[in-house]
Each structure stands twice: as C-alpha cells, then as structure tokens.
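Consider the single chain below, provided in structure tokens and representing the form predicted on its own.
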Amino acid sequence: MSSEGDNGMERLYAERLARYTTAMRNERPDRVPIRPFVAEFTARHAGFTCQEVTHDYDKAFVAARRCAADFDWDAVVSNMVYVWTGLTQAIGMRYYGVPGIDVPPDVGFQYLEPGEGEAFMKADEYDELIANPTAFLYNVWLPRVSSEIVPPGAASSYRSNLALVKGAMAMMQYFGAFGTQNAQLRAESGTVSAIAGIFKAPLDILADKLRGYVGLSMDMCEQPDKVLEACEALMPHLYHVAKTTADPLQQVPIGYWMHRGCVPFVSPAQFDSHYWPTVRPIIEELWRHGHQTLFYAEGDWKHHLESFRELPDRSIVYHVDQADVFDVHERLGDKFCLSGGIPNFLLSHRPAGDVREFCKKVLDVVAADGGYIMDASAIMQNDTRAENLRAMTECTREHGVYSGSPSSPPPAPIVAEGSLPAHGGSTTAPGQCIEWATRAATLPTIEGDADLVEEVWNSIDSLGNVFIWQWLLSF
C-alpha cells in the first residue's frame, strides 16, 4: 500500500476511534457508529465451516477481517468466535463440544453443562476454594476439566505432562496472534478493535465453571453464606484479569459477559445479597483507573436495570438483549451508551425490509441524541443472512447522521487510587501462584541484587497465574 493510502486508512481509523469513543462517553459523535459483534456469520461469509474457524484461529481471523472490511464498518471484536478448540484439546478440556468431532462440523462449538453430581466443585470443597482460589483451580479444577492432567498425589504421565506444556504454548501463541490481528484490521480497513480484556462476576463463575447452575441454586438454599465468602474471595483475582487485560491507553471496553446472575435465574434476593455486591465494587473501581465496562447483558436484566443506575454516569456501555430496547433506553439512556437492541430473529428469518424498519425507529428514538452503538442483540451465529446484516448496516449509515455533531477524540487515560481489597481473604494476592516471601525461604543468602531476583521471580510467577485464570474465564 502507498503512504498516501496508508495515511488514508489511518485518517479513516482515527474518525472511527472518535466516534466509537464519543459514542460511548454517551455523547453525539458524528454519526452512529457501526459495531457487529459477528461470530460464526463470518465464516458463512468468508466461505468456511464452523469447523475451520473454530479449530484455526488463523481462519477466524482472515474471516473477521474480511467482514470488517466488505461490511465497512467502524468496530469489531478481532475474534468473536474466541474459544480456539485447537486449545481446549491440547488439554483435552471436557466442558466443549468441538465441531467436527463431538458437533457436525458446521455447528458452533457447544458448551456442556455438567450434570447434577459431576460439577467440577464439590458442595463441600469451598472453603479449599476461599483460602486459595489460584491453587485450588491448579490442583483441583484442572484435573476435573481435563482429560489429559493428573492431579496433585497421582502418577505424573507423558501425556499430563505433555499437555501442560503444549496448553501454555499454545495460549501464548493464540494471544500473542492478536496484536498481528488487531494490527491488520486498522491497516487493512481502518477497523477499531472493539474490547480489549475481559471480566465475569463471581457468581457466574461459580455458575458456569465450579458448581455448574443446578450445584449452585442448591449451595444458594442450603449453604447462601459459603457461596458469599467463596465470591467475595474471587473478586479480587477477577479484578486483576479485568485490570491487566484492559485496554491501557483506556479507549475501548473490557467485555464483562453477564450469564446467569440475573432473573429467573436467581431471585431479586439473590440478585441484591450475591451477585450485585461483589459486581459492583469492581466496576466501580474499574472506572476508577479509567476503564468502562461493556455490560453485555445476555438473556433478559429488566429486573436489575435500577441497580445498575447506582453506577456512576459513563462508567458502562450497556448492551440490550432480550430486553425492550426503548424500555432500556428510558430507564439507562441518560446516564450510559446503549449498544445493540436489534432482534437476532429479524436478521436470522425476516425480510430486509423489517430490518430497515426497526433500525429505523431505534435509530430515531434510542439514537436520537447520541449514545447508541449499532448492533444485533446477540453475538450473530451462522443462521444470520447477509442482506439483513447489509440492510442494518445501510440502514445506520443512511438515518444514522447528526447534523453539527463532530466527533470528539478519545479522552486522556486517568488513573485514581482504588479501594477494593487486595486479597478477598485468600492466602495468595491476585496475580501471583507462589508468594516471593515463600520462595525466598527455600533459598540461601541471596548476593549481589536481591531485588532483581525478586523482580524476575515475580514476573515469571504471574504467567502461571495468567494461564490458570484465562483457562477460567476465557475458554
């Protein structure tokens, strides 16, 4: 590419960054921005299986661009169909069904549920959980989840061994690809990669990975103060990924998947007495440093929109599912974006035009003064039909104008000193696996540099923590 097509391009990026970023302080930019979060629809536009894009992430990256660009379109997530199953079997995790070979090859990939009996914690194991979450997912959750790891005490074998390394690689490989992916969407077409980081409340965590929901509604009626104390010892640890992972010049969203925290899945009480209390503070102290939080709102949150007013103004983005969008926008629109609202079954099975008309009047109503990103309700899957995908999209470009409305640059990053509790009351601070002070007793007097030697132990310490945790909330 010429300089001037590459200045072009960087011009185009720049107007898409500040429109993006406007949108999301709940302002006006210049018009709406655009931002799909397409998952397996993109390998039906690209030409590949669900298969291909899920078990090559090379693939799903070629996809996502490739979309971003015929689509022209202001942000997107670099992969949405994020889970690499290449990944999850180098570990042989138990809890995905892997297109091609547990799920025809052009289905997305499942995830399996646990049935009552087999979670991966025990109703009586949480106090191991409390005291260490970190080498409580190590030597206990792992070996559940994997068909390849042995636990602590049995015979170590080739094959547990083996996994471990080519699991560690391999996640450093696929997250070292997103700077290259991140790279070529601004260069190629001038696309904005739309979140960076990711977060999960504790209660979810306990939901999806630990206790699986049938353990966990159970715990909540025989053992509520266990389930309390396990999720206010999460917090902190979940905070650190949500930290570390963010974007650090704080331009874009850390994407916080919200799943079963909210009715009917558990009840208002439970809602006020569990999930919100240990959610809350960490969004709070998320903005505090800078950071918003993308709150997609999977299934229905009508119940809990007045919760989420407790947050300060601008701190979310708030994306609509199931819910009515104009509902939303009355009860949040003054106080934080709104992204999505667009039924995926309008884009799935009707006619163009339905699209056009009810874009139209969300573009008109919920976008009328700003603060509205574009977007399906949910992440689009392979049964969404390109021309319903093109109309939204035309549709948003035609009737998505302000007029006298310039875009903004992104705001400055700001950093502020925080409150949330360093340890939730577990033996190890977020971000380590084994404390200096520990290892430091099973050595001799240390000479020359003993801070250097600290400062490396540390550093190399935390990987462990980032690959335990990431297996936790990102696959």
Contents of the next structure:
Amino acid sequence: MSSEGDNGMERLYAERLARYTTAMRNERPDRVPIRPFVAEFTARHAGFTCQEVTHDYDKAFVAARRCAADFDWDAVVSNMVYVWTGLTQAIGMRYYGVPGIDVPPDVGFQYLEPGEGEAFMKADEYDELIANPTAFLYNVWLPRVSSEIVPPGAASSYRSNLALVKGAMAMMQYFGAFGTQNAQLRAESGTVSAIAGIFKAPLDILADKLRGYVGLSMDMCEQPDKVLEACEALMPHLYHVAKTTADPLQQVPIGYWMHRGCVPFVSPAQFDSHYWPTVRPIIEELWRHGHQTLFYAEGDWKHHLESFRELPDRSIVYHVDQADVFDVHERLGDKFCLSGGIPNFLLSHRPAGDVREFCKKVLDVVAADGGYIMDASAIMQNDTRAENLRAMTECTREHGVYSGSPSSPPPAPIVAEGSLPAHGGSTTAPGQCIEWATRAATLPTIEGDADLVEEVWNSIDSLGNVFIWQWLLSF
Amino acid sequence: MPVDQELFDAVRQADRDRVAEAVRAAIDRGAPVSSLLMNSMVPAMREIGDRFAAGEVYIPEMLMAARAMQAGLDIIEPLLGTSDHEPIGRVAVGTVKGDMHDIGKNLVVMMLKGSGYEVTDLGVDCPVEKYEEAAAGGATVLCCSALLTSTMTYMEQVVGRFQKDPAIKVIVGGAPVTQRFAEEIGADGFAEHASEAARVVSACLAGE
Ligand code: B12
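Please show me the structure of the same protein in the form predicted in complex with its partner chain, now that we have looked at it in the form predicted on its own.
What follows is the entire complex, opening with the chain shown before.
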C-alpha cells in the first residue's frame, strides 16, 4: 500500500542506482553520479558534536541521512564515522582516541598506532600467526588490544567475560542497525548506500594492527620471507571477509582501504614481492564472483598504476586521493571508473569559486567519456565547508550531464572458481574457529540428523570468526 | 680530519653494529668526535636523503639508516657535550596540536640530525606552548608538521606566536601543506620533502 510519494522515492532510488552502477562499470550514465565520503562533516551539518555521533550511532545515522537528503546526493556511506564507542568501550579497545574521553568532544575519533616497542604483535611471533591466524588473534592479539580481556592461561575474570559478551552483542546490534539505516536512506531520500563489505591488504593489516609500520619495515629487511608467509596466510581469511560482507546483489563495490603499500612506504621491489602478489589474486577472485572493489587509494599510488592495469577491465573503481586526477585518468581511465580527486584543502580552506573551477575541469576532462564519480580526495571531516560541498554538488549537476542516451553496463562476469589457495599456510579454514571435525570428535555418535548438527555448529562457530576478523579489519 | 670511510659506508649501508664499531674504533684511535659526526656521518645521511628525494631509496631504508646513525650518535653525543663541539644550529620539530601523524615528522628529525643540527623531537599533538618551551630552551628554528586539513591551520597560531620574534624562525611541512599556504600564514620556510628540510633550515639561519 505504498503511496505516490513512496513510489517516487523508489523511482529516484532506481535512477540513482543505475547512474552509480553504470559509472562504476566505466560506462556513461545520464549524468555524473555524486558520492561524497562525508565523515565528521555529517555531524557538523546535523548539529551534533563528534562525541555524539561516535557514542550514539543513531545520531550518526541521522546525520548521514540528513546530509544525503539535504544535498540530494546519489550515494553515501551509511555511516562513515564507523567507530561506535559502545562497541569499543565494551571491550576496552586501547587503540582509539575517543571524542569526549581521550580527545575533545568536537574532534573525530582517531586510531592511534602504538610505537615500535608497544606493537600488538612481536617480531618473533610470525610463526604463531601463520599457523593459525584466527587463533592468534583471539589468544594473543585481542588480550593486548583490550584493557579487559585476559589471555588463555591467565585467571579468568568477571570483567574479561563481560567484555567478550558485551562486545559480541554490541557488534551484532550495530551491524543489525545498518540494514535499517540503508532501508531508511532508500525510503527517505532515494539514496544508495555506496559500498558494502571490507577489504585490506595483508601487508597493511600487518602494519596497521599487528607490527606497526616501523616494526614491519624492519621485518621487511630482517625477515622478509616470514613477512611474505604471513601475508599469504592472511590472504584466504581476508578474502573470506571481503566475500561474505560484499553486496549479495553485486551492485555496489567492496571498500578496500589502501594505507601504506605504495612507494615510498615500501620500495618498488617490496611492492612487487609482498604487496601486490598477495592482493591481486583476491581482487581477481572477487571479480570472478561478480564483485567490484573500490580501491580507496590513500596518498599517491602513481608508481603502481601499471600493476593495477593487470586487473580485468571494470573489476575495480579507482579512487584518487593525493595523486593528480588528470594523470590517473590518462593512465587508467580506459580500464576503470575513477572517483574523487577534488583536494580536501580546497573544500576546507578555499572559496567556493575555486572549488567550482577545479570541479569543472575534472568534469570536462576526467568525466568527459563517463566512468567518473564526483567525490573529494579524502574522507571529509568537520573542517569541510558546507558551501564548498554545495558548490561541488551544483557544479556537477550543471556540467556533469551527458548528452545522448546512457550506455548500458555489460553483464556481470561469469562466475567461476579461481585459483586462490583455500588455507594459505595455516591450518584453520577461513570463516571458522573450531572446525566441525574437531567438535564431532568430542561428541558421542550422533543418532539423529548429523548434518543438521554440523550445519548449526558451523553457522554459530562462524560468528566467532566474524567477531575477531571484524575487529581486525573494521574497527 | 678526512672522512672515516668505514663509518661513512656503515651509515650509508644502514649497518647498525658496524656503525657502533666504527665509531668506537675511531674514538680509540683518538679521532675528534665532532669530526666523526660532521665529516663522516653527516655526508652519509645527506647522500641517503638526496637519494630519497630522487626516488632511489624509500622510507624503510631511511628508517634503517637513521637507526644505524643513532647507534653512532648514542656513543658520540655524551662526548660531544664535553668537547668544544658547537652544533650548526638548534632545531625543534613537532607535529601540531590535534595531529598524531609522525612518520613524516620523524623523517624530518632524522634528516636534520643527519645534517649535524641539534634536534629536539617534540613529538605529536604539540600546542603552541611546546614550541615556546623549545624556543626557551635554545631552539631557534621550529619545524611544524601536519597531515590533516583540519590541523594544518593550527600552524598559523605557531607562526603568529613567533612573528614578532626575529630570532625564531618557523618552518612548516606535511602532505597537505603547500608553498602558497606557507606564504599565506607567514611561515619562514617550507619544504615538500624531509630531505630538503636541512636546506630550508640553513637558509633561515643565514637570514635568507
Ligand atoms: C599513516 C597514516 C595514519 C596513521 C599515522 C601513523 C603515524 N605514526 O604517523 C594512523 C593510522 C594513526 C592515522 C590516523 C588518522 N588519519 Co591518517 N593517514 C596516514 C597515511 C596513510 C600516511 C601518512 C604518512 O605517514 N605519510 C608519509 C609521510 C612520510 O609523508 P608526510 O608526512 O607528508 O611527510 C613528508 C613531507 O610532507 C615532509 N614533511 C612532513 N612534515 C614536515 C615538516 C617540515 C617542517 C618539513 C620541512 C617537511 C615535512 O617530509 C616527509 C618526507 O618527505 C595518510 C594517507 C597517505 N597515504 O598519505 C592518511 C591521512 C593523512 N589520514 C587521514 C585521516 C582522516 C586520519 C584519521 C582522522 C583517521 C581516523 N579517524 O582515525 C586519523 C587522525 C589521527 C590524528 N588526529 O592525527 C586522512 C586526512 C584527510 C584530510 N582531510 O586531511 C589521510 C590523507 C587519509 C585519507 N585519504 O583519508 N593515519
């Protein structure tokens, strides 16, 4: 019994989805889609402090929806201020500076990388990680990153047990809320939720959450083979996370947050030996299953564009941060859709006229033949000026219209199994913690339906897997 | 004293143990510590900095070289104090308030140390007061680093604080910072790369 208005919203949503997905397949839609990655800007626009949106995800959701509606954008991330302190406080997560607690209430949350000596994984722990990444994360990593959770062998404690229970339930609650948020975005303003799922490169995971960048840099000199083995061991797990969190309808891409895998963080030789060989097969495998990946290429990856060209046409959307968007267009534009490239410095600190001028140039050159999505270079925090975002939006509406009928995206790729090794060097299957065979050995002979018992075991066991890998990747 | 080739090579090749050994051996031979620093270690670091700027070596190599150099400095520094060595300048380097990024700042510290300056590392999240303390402690050049568009504007406050003090120079840098921005906020210097920081500091000290 949907009213006229609801139908209107549905139509708007369909129109936007077609515009967005057509551009992402590097085709020409009716006009350039607008998909700004607004983070703490949403809070400012909606009149909330950073503390409010980080502590209360309902407020963060409201703020994201308010922005989407007020600016009339095609797609937004349903909550780019993704850290919810209910969750981080539940387990006493050490690595966040929390607005209102560790940093002033109107400063965004921040990930704090520990110094070399305090790394969450030690230089001599590679073998343990490689043998069973999931167990390593639970047994070694989690007790170190949490102020509450004790490691196996230590006396169990009230606080530790509580932290695990509260953390798990809070995560379920938070993830569940995203479904409602996406539906509301769609119903209230016809806005598309821009990405689904998460991927990070094995080498970045090692630097960001395990060894720290400096520690990893030393390891790359002192024990490069171990580092490579660890990357390979992480691969199937990271693939599994990406695949199982991706959009089942294969419409919107998986977010791939690229931190420090490029020159000068690594040498070209290290990129070739460690970074790229442990990323490329995953991207290809995802594409074989019909999933595009959004390369959110933080910094400047100009030395690696040739490597990215090895990927199948249209398999990725390439987001431009500090690189020269015109140069990237020349070098990748024939193969992949691009997004971003509008400097945050302009959006935060220059008059609207400058923003317009730059956007117009990008629209005229980069977007000329389709395959471009309007966005800033980096995520937008609360220093971004609303009038400049308005200028970016209006300029795109004005100059981003294509003549002629839109080209249609080609069909999704044929699904075929690829060559990704199932377990890497480790013993446990991705997606599980304690495998059924291990469990079954502890049970008496099952007289009833053994398959049913196995199925339920696996599905509940996989929740344990989701919990720890989501901590590692998303929070 | 001429270059101590062994020390020069050990720094250049980022070999920590060899650097410490070479320094100890040279000191045993009676080499003046100030010369070991200025004639052997500084040129080696300069070479690495130049190669970084030219895109021939990368941050991991820089970190390894800095660590090797530090192994030598750990031995030399206590002795420098008792010799008649005068550093070519006193510099303080910090990431500005609200900003926790320190990889670039650390490279600047390294390159300045590697050029023979006495460098105080102020760390991250530095309010104006931190720079004031450094100036009170004898630093005449203050280097500010920022990586966020939301924190780069804080540099203006640091510059503003020392504007009326001709003896103190403020230099700015970090990925979002440009020459134009540096000029607009009235900074005394700017460099795009850590490897150019020493040149900018020296220009400032020369009053250019
Ligand atoms: C590493 C990193 C982090 C690490 C920092 C670890 C550490 N110990 O430094 C962590 C994960 C902790 C982090 C946190 C955050 N980050 Co961050 N981070 C980066 C990243 C990937 C690299 C930065 C870097 O180290 N560059 C390498 C160094 C060598 O470059 P550099 O600092 O520019 O230095 C060179 C020159 O500029 C110069 N230089 C530097 N300083 C100075 C000073 C002087 C005086 C001179 C002469 C020269 C000079 O010398 C250096 C060598 O040549 C960038 C993206 C990217 N790839 O650029 C994002 C990036 C800077 N971060 C960003 C953001 C948003 C954040 C967070 C807010 C995210 C969050 N919510 O947690 C927090 C903020 C924390 C805070 N308050 O500071 C954004 C900024 C966007 C914006 N609008 O400005 C970026 C651009 C990523 C993005 N595309 O969204 N980050």
